[in-house]
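Form predicted alone, single chain, as structure tokens, below.
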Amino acid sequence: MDPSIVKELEAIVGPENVSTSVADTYVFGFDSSIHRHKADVVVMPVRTEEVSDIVKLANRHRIPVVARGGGTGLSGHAVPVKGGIVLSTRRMTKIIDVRVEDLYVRVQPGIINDDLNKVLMKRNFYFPPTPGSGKVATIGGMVANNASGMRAIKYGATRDYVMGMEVVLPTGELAHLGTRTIKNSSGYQLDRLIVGSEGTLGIITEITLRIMPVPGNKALVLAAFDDLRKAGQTISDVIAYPVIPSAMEFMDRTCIDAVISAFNVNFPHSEAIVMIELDGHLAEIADNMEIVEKIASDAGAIEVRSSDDPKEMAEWVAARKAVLPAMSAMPNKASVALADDMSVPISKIPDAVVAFHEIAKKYDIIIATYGHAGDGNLHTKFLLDVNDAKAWKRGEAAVGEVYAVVNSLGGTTSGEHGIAITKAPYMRKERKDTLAAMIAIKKALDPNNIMNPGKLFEWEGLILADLRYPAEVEEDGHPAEGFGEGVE
């Protein structure tokens, strides 16, 4: 990058908040996905005015700008594939205003989800979305990606709580979107457009979030099965009864064995586990626990456990959240995010889970399946030898078949992790009749294409590019010959 540009950035935020060091540009060149690409410069503003000046500078010189929160994205959202500026929000962590009487809180984008809830819970309120990375995920990143988590089935996703926001547009202009009112029917809902836009339409500098009272009582039912389809059927049977749990989680044998081995969790050795969380008044919870236990037993559960003990429930939930690190500890393989986040209609979960396992056998790979099954959101992690180019190739071919199944069941490419790079080819197929509209919106707001360029509908080619693993990949980030032929 031209040293004069770096000097201008230093004048905006101070030299101590600008870095071109090899260490920083390397670290800020990857997130929690399989991808990596070196940034040219890392900038850490603290005020909206600084963000605006940075974007104006970038727009003037046609420099890419990639916003970065906690770096927890699993599809490559914060990877600067075109180089340029990584704009970190790590210093923008203020809770500006808490208004429980108006049911909202105003925050800067760098505040971490769990840190925000620690403050809100002192007032007996909270922000309901619960991503698995809540200890490090920032609110700005959650908004940009429409994150959700295990309780979306009852409490919704981030988009359901965004009332308004302040956004620096790609030209550097400041826009105030939405309101601080519960109801809003005044013009286009442009704040909803920014939610889930993955940093391609602007930089979020302030968010107004609706907050909710903390639920008073909870209980958990844990059901183990000797058959994947029985477990999947239990999920749809509970919803159809109807009982709407606050969460419903699914784990297959690979996930169960991994957490038992890594953390000595007292889970039944089985083909699948379904955990159903219930909240509300004590009498309602007791009634629903009885219903859920019977549904699981009738579906063929080999063991059913129930608990309202906070310590035991916390252990069960922690074990479910530990799936990813547990699988990463498995010998000779790494857990990689390929086809890791899809949603299907709830009634189609049994078909999806069985199909994923059949695909894994076909390609001689391990596909671990788990997720927030109560809302149809499944996660798959591929366990591969990351040094083996042939294993990557088989994995990529399997990804194409996984998403073909998802689409055939009426599902969608991503439930909560977003598109960015890893799922871009499959989203393009799924949304082919709306790509032109998305491209038109992007061009209208970002005519110089500086905001997180190369992502979503702009990503072309293979998903196994810019890998951060030591596989057989050429220096320019493109796969070696014959590597990654699974995408049409």
Contents of the next structure:
Number of protein chains: 2
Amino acid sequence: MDPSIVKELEAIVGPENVSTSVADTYVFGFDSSIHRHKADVVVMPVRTEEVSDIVKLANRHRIPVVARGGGTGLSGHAVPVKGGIVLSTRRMTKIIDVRVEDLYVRVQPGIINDDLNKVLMKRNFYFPPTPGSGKVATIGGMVANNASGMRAIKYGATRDYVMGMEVVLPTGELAHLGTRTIKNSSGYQLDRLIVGSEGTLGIITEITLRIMPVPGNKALVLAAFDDLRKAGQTISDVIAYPVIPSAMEFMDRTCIDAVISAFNVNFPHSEAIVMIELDGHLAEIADNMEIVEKIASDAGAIEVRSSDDPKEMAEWVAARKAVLPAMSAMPNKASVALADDMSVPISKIPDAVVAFHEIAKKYDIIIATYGHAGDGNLHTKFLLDVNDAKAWKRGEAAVGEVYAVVNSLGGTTSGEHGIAITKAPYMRKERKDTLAAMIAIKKALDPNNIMNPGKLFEWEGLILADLRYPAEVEEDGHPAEGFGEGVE
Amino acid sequence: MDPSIVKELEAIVGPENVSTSVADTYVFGFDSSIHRHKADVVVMPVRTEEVSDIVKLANRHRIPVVARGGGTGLSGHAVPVKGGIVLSTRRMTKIIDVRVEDLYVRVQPGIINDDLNKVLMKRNFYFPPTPGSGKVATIGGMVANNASGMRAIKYGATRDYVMGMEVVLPTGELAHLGTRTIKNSSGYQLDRLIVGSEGTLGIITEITLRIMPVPGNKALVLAAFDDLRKAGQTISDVIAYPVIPSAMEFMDRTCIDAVISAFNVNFPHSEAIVMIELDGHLAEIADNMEIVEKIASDAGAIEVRSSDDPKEMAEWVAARKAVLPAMSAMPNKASVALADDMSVPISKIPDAVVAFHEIAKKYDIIIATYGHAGDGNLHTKFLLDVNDAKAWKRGEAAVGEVYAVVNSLGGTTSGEHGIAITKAPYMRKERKDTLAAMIAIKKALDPNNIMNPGKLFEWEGLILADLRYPAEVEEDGHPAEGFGEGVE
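For the form predicted together with another copy of the chain instead of the form predicted alone, what are the coordinates?
Then the entire complex follows, led off by the chain already shown.
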């Protein structure tokens, strides 16, 4: 990076908020994906005007700018694959205005999801999307990625809560999108276009989020099945009844075995477990509990348990959340984020899981499937020996087949983790007839292509590129940085 | 219109579905706004491929295409101000697929809102947005305009229910936007950009809508106040409690007096009435009813009534819905759609209504205010002598002041009726810093500007242009067509 540009950045945010150190440019080259790429410079603004000045500078010099929140992205959103400036929002953590009577909160992008909810919960309100990474994920990152979590079946995703935002456009100009009103039909809904655009259309500097009352009471029904189809039937029958649970979680045998063996969890050995969370008024929960129990029994559950005891429910939820660490406990294998958050129409979950099992067998890898069955959003974890280039290649081949199945079932590449690098080729295939429109919009708003370049529709080549692991799997395209540089 | 183009259109959809008759081009020049402008040709396709062929033809010859649903738009969306082709979706009324277990329905754009809901309700589901024009409004029009209605406080607007769509882009190419899954983070959310774009970015040929279970039970609390501020306090306190009603409707004195005098409705003479609808489980309704009654009494209501009797509730709702016909019963005045659906932060409703009353006094016009207080969306009806050019000019001056107040309160020009013509200058003022981005996107997707041209950011001049009324109020810009042409 040209030292004169670093000087200019220092003049904008102060020297203490600019770094070109080996440590910082290395660390800020990672997110939670399988990828990494060194940044040229890391900058930490605190005010909107500083963000604007940084972007103007970058646009003048045609330098890539990659916005970064908590770094919890699983697809490579915050990895600066073209180098340039990593703009961290970690100093932009203010809650600007809490307006429960107007059903909104205004925040800076760097505030962490759980920190925001702690403040809102004092007023009996919250921001419903609940990503697994909520202790670290920032609201800005959640908006840029349209994050959600297990409660989308009842409460929707981040995109449903964005009322408005302030954005620094790729020219450095400020724009105020959306409103602070519940309703808005005043021109193009550009705020909803920015949601999920993964930092490629601008940098969000302020967000107005709709908030909701905290649901007071909860209960859980846990049903175990000796057959995936019976689990699927239960899920469909609950929804069609209709009962809309606040969450409906799913684990396949691989996941169930893993949590039982790693943590001695008291779950039935079975082909599938469905955990149904009900919330709302106590009387409504009691009625729905009975309905759901009967549906699961009628579908042929081998065991049905219910609880509204907070301690017991917490244990069950912890067991579900233990899937990921349990996987990582397998010897010589690591769980990697490949094809990790596809969404299918809810009733297609059994077809998807059966197909994934066949693909795993064919490629001699372990694919564990769990996820948010209530909204059709599955998580598959690929367990690989990350040092083995051949295992990666088998994994990559399996990913292609997984997405072919997902698309054939009417599903989509990413339900909540986004596209960035790891899913780019599959999104491009799925969205063949809309790529031209996406690219036209990107060019119209970012003519110099400085905003998180190289991602989404721009990613070329393999997904096993810029790997953070030592394995050298690439034959062409992006040269793997490997571990070599890591010890520079 | 060049006869060879009419011939080409006839070849695409059959001669029986193309019309250049005086009657048709005249009638299709109106919607429910104050505007009108003659179409050159009216065409009624039934299949997506036909829409695509029509748009390709139009793009080749640079002919404007204006998509038209039920013609219920209040801002001039479907008025072909540049002439050209009016493409009516009235033959595209199919329900393609009802999938309650997957929480979606796929429809053609021409299906009418209430017709769709009749089918869905047989399965205990529905599409929640409830525009007042639901008996006539089409789903395509609702999507293009981001329509909503009185239940947005709890159930959101159309934008929150669009999962995916098929669109004919301005080039005539087909694009499939969004998904059929509850969650979607697969690239730009272009479906959500099309929502509310008022036919300027493409023509919607199929829509996948998220659906919801029908709420089983309802109750109403009606509270009357001798002071607007007390009504406002009640609204804020209910939300902050928090109780989220399924609707919270508001009427000011002008509206209350009008329905009492026109229909002898049994409502208390008062400054403001707030009607709070509660839905959900019976036990929850009972609890919330008590809470809401107490909040209204504590705020100083002069009368509080509650009911869960369907007949009585229907009477109250009918009285609220009688506002519009009651207004029209006033001698020598007609209610016109000027500044008719602004949205403000919910707690700002009293400030807004007080200011509107002052503006009405200043300009010697009647402004009646009612609306969806629960979501901050107000309806003002301007009562004018439509034959009096001076009354129109006073009305227009008042509109400017109304929007100045709305914006100063943190509100927005349109909550649910859209911009099109009647609100274009005010939207442009409000969205000064995002117009460039809107225009860039429009140019990128519609380089020949054939899709509903002349609306939104493109509208130049006064709002009293292309008036459907006999008054000649324009001094420059668009010449009023007046009534002359109407009798050709």
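Keep in mind that this is a model prediction, so the values were computed, not measured. Definition used throughout: the rigid core is the maximal C-alpha set that superposes within 1.5 Å between two forms. Residue numbers count along the first chain shown, from 1.
**Q** Core aligned, does the CA of Asp388 move at least 2 Å between these two forms?
**A** Moves: no, less than 2 Å.
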